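Given as structure tokens, the chain that follows is alone and in the form predicted alone.
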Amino acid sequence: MNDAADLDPHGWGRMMAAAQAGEAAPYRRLLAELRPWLLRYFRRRLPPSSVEDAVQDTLLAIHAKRHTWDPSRPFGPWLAGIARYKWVDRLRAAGRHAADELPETLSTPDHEAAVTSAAALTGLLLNLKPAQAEVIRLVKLDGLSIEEAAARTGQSPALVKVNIHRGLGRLAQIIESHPDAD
């Protein structure tokens, strides 16, 4: 079934060609039949989301243009035909879809704060000894524990709680004997 003219093992043709002549049953069946392939047709091509509504359009097209199709000529290439335009008109639609501007209500958070504050505090741990710095950055900023942090940089444990205890005074003192900026 890789190829279009293969595309009736089933004798789909058959089945059109006595819908065109009145029958309902063999229609019924027909669509029913046509319904798996297609779903596969369009699994290849488009996103989950589109493959139900591509599968009924082209159900729908099928039916509407049932009258068109030559019962001399091979049903798989005019199925085929009909799928790749209901293809092409979903990919159509996807991409007047993706051009639409978003609203100028759309809410999005400030980082304005979060940015000025991760830019002091890095500027202050510039003033730690580089030990120091590290571990308070492990520790109090990536929450890492004691123990992590100490084989992360290779300080023992206690090391690793001093270098904070003092980095941390260092920089309360930094910070006390500068004024705000307000």
The other form holds:
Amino acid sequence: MNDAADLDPHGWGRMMAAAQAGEAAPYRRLLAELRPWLLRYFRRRLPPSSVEDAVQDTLLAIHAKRHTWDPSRPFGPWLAGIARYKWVDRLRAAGRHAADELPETLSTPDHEAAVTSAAALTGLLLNLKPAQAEVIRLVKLDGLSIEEAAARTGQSPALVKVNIHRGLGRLAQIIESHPDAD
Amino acid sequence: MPIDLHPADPLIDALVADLHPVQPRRWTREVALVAGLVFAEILIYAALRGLRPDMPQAMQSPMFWWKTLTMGSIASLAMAAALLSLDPAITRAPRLAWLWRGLALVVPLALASGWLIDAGASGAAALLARLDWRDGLDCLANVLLLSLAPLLVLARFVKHGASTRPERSALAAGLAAAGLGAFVFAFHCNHDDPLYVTIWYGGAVLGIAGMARLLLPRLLRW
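I have the form predicted alone already, so could you send the form predicted in complex with its partner chain?
Whole complex next, starting from this chain.
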């Protein structure tokens, strides 16, 4: 098994196989290592206010669906599939709560996060109508309130909410129907 | 000397506390279960309502084989798509995308082929006679009935799995169950007219698949 390390660089597959057999220690270690990986994954892809929820949702999903990983196959694609599913889920949810503003405590936790924050999401905004992309950027990424965004863009507050809702829903749809465009 | 590298996290603590051994899911086992169920349905249905009376002659007829093979292939392709889609690593894989495309092409073509073979050959009155609506409705009802057990089993598998495209998995499960129901019914039904098969079998299959697509996804969220 020379290439075992290549296929499973973090040893996550080995840990998950042990977890499927009911071993608590490797499972704890796996979850503890997945958490920062997921944090990074979602920071690039979601508004800051949705990141923590997405991480927790994904950990719960990994737990509930751990029997669907086939130990004879690599762990990475399975993990990526679940993370992506939860990403789409969260974008939809963020759209439903269009008016939720960023909590103070979550805006720019540290420099590294601020730089990479939602980089993938920002790129994806190019697929939306400019009016939608702009209010999503202002409210969900820059942390403006609905009223501030309305004043800045000239859209009415109601229209700002609608555009956030529709725009994030549309993004979720685009990501879902694209075969592995991250 | 053990060092605690990971600070306590209440969620992780809870998940670890809830850990119990699980059996990794095997699609081969799932296929075997469905195959056993279909075989049992064929036997039970033959005992209750009998095989078609002209079975020996029918087995010589290409139309009988066209009918059973069409339903059988729709069922097998759809079941492969449904079961494969339950692994998050495969749901979005390019080769599964090809299977979806194949399904989207094969199902309508297979169902329409009966029509293409010879619907144009007779006038309207003859067409109606060929459609034999009394038998046709019986056929619809029976295919629906025979699809129920496979649909329940497949829905359970889909729920147990982790599809990242729940709508597609639901549609494929419905199509598979309907194809299996129609396959079982084909051993009883003595209509080999391709037009009849297209309309009644096709209608039943699409109807059941549509219902599954509408009703199942809300049960499949995870």
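Here, rigid core means the biggest group of C-alpha atoms that superpose within 1.5 Å across both forms. Positions refer to the first chain, counted from 1. All of these numbers come straight from a predicted model, not from anything done at the bench.
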property	result
Core-aligned CA displacement of Leu124 at least 2 Å between these two forms	yes
Rigid core superposed: Gln155 CA moves 2 Å or more between these two forms	yes
Large Cα move at Ile164 between these two forms, threshold 2 Å, rigid core	yes
